[in-house]
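Starting off, we have a lone chain in the form predicted on its own, written out as structure tokens.
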Amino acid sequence: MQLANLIDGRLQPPRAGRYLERRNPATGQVAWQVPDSQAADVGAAVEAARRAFPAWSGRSQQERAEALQRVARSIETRLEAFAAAESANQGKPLSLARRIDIPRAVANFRYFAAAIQHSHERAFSGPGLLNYTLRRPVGVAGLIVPWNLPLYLLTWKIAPALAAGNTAVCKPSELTPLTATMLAEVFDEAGLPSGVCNIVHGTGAGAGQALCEHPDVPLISFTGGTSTGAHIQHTTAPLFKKLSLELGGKNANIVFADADLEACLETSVRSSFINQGEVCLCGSRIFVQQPLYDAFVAGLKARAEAFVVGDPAEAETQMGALISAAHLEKVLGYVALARDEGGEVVCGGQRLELPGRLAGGYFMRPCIVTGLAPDCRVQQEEIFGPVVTITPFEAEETALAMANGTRYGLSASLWTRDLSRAHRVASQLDVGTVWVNTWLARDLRVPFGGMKASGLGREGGEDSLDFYTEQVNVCIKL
């Protein structure tokens, strides 16, 4: 299948006729063409972007609510369409797009469509003097989102954007092009104006460089890798752009001996493994408190064995197919890198062979490794796979020395019956989310970012809002 661009309200290849092969992740074939587009695709993105602006920034928040409800609406009636599609876009579970990604897409643009008719402007009065802000929308806004959570992250970002009467460009990642793609015909039934929210396909030094450095995208959002993050924050800092960066994490999971064993087992096998360990928040550092921890790696190697690794459209299906093969060859590398830093692999770490139509697909068993110090390269660096370490520790202070003791500060999740510990310890974790005795319970209203080199910058309710408007303070002397 050969894909196509989404400027200006049209379908469009992109101009120098150049495409990348993208292969499916469960058979290892080749099943599109994604547009190769570079500086003159985007080009005419933003200009399209630009010329919509107006139009659409002058609407009326309600108006511009009604619309995202729309598009809210018709991505619903195509759940399945969009499941099946985000399946066989990165590998993941058909049950897991039907009960999370798609549903959480649709949440987006519900969600921000109620928040802009819900906004509120400050007003300060003082002797003879009357001070209010107004919010006002940035123009066009470049977004740009990974490949583990395709259809999601990009509705993270399209809908705060577009309810705050801003214009888009967006870039998925060249790796899941698919429902991006599908975008275009919900935003035509929707009735999006015309280059209100444009898809540009492509690679980060074609596409996604070009995009950034282009001078009418004032704003950008990016979700993916550290290192991309850096070099984005680099080629924008010049220019002076609105930059949020949510990259990446290696988060810690702290089971106190306190802990309901079976609940955490229940949700740490999840935290671990789900989505292929593919997700920025997975919790891939335990940290068990030593009367606990025989019986928890016990209990998370029964759970990981009988996890069911398989064919993604199957309904018992727990885990797909990892993204790529050089992704998967990169987890295999990890697994072996833990065994020569002197770790015990305790269950899985090795590439599963399907029959069938699976037999090129990219499949591994999830993999729990143990007898790691916490400054080793397995427990510091993102491995963003199937693959978790667990380190027993004595004391409190112990485990939040090895929790806060890498580059990353995204996320985190402690287990406890205590709450005063589990207070006092939330409030020592250098990251931008604690979950207390859960894991990925998530709130639109609540801001979502990380800490050090997880990224900079919050979205999520009023924070979107915030980020996606500039603020201008009047004063009016009366």
Contents of the next structure:
Amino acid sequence: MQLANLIDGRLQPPRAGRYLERRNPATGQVAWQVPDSQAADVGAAVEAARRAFPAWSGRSQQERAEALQRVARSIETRLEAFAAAESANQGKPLSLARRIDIPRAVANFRYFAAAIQHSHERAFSGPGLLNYTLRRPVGVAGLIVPWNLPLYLLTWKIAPALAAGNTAVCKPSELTPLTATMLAEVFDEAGLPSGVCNIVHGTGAGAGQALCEHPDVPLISFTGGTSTGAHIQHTTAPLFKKLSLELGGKNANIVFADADLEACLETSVRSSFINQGEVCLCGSRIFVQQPLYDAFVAGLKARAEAFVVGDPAEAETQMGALISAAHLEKVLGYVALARDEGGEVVCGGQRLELPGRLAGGYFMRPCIVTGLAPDCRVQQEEIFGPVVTITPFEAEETALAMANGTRYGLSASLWTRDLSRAHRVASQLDVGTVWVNTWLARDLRVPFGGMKASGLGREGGEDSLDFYTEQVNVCIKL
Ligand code: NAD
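Just the form predicted on its own so far, so send over the form predicted in complex with ligand NAD.
Full assembly next; the chain just shown is listed first.
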């Protein structure tokens, strides 16, 4: 299937006529031709977004909200088609796309449609002076996303950007272009004016770089890897662009000896292996307090071995295929490195050969490694696959030091029944989000983002409306 860009309300081929081959992760077969767009395509999309900006930003909040509500409804009526496309394109279980990815995309549009109607400006008064702060849209927003939660993360940016009155040029991952392309039909049905939201496919070096460098794109919201984020920061700094970076993670899952072991294990198997471990928030470093360590390792091993890896389309499948052959090789390389670094592979970690049409797919068994030092590479570098390490500890301070002892700072989870300890430890973790006795619970009003090498800035709720607007203070002498 040959895909196209969405520019100015029309599906268009890349100007240079070049395409990238994309394979279906579950079969390894070439399935899609993805536009290999270049600066000229990006330029046309930016120009369309620039032309659409005055009318779109001039609409009332209510009118924009109504358009976003129609977009949400239109995705919802196509939920099955979107879920099937997301699963085929990314390799994730269809059931997961149906339960999480697509409903979350719908929720993103609904949430920001409501939020923009309840947003308000701030005012400050004092003797003889009145100050108020106006928020106004920034202009054309450049939105760049990775492959692991393709539509969910893209709509997390499109919805607030458009709600606040910006127009947008989106650059989905070249590995997962399918559901973004399906938005063309959705926008058309929802009556979104041409040029308000454009989609340009291509590589990071081609289309992504051109978007970051474009002088008429004053804002970039990027989700992806830390080294790409650093490069984008370098590119955009001299251009003084507004920039949000949601980057990699190496998240700690800290289990204290008083934890509810059953509940913790049920959640930990998901926080380790859901979406093939390809979620930035996965708890890839598990620290377990003695004397719970042996019971935890045995419990997680049993659950990992029972985790159903297989055809993403099958209802019982819990883990599908990794995104690409190169990524599978990288993840298996970390399993080999874990052995070299003195770790014991407790289960999994090998490629899984499935029969029939899945014979060329990128499957592997979920992997648990123990016995590694906290500062070794496997415990420090982001693997972004179904591999977790488990390390024992005795004292709370040791757990905190190990949890904070990485360059990343995205999220952490704590398992304890001790309320004081939960508050105390949460306040000392250098991460953007701490979950206590749960994982991945999200309230769209809550600011989301990372510390250290996990990112810059916060998006979510009011923070998104701040990020996607410029603020102007007006001071009046009374
Ligand atoms: P990546 O950085 O390779 O690519 C992300 C996007 O950036 C893609 O669309 C890519 O084409 C584009 N890109 C690459 N080079 C670019 C450049 N020079 N200029 C502009 N755009 C460029 O990341 P990936 O492999 O697609 O995704 C995995 C990473 O994303 C992991 O590190 C994961 O932790 C991270 N991630 C973070 C979050 C978060 O919220 N913090 C969420 C999901 C994924």
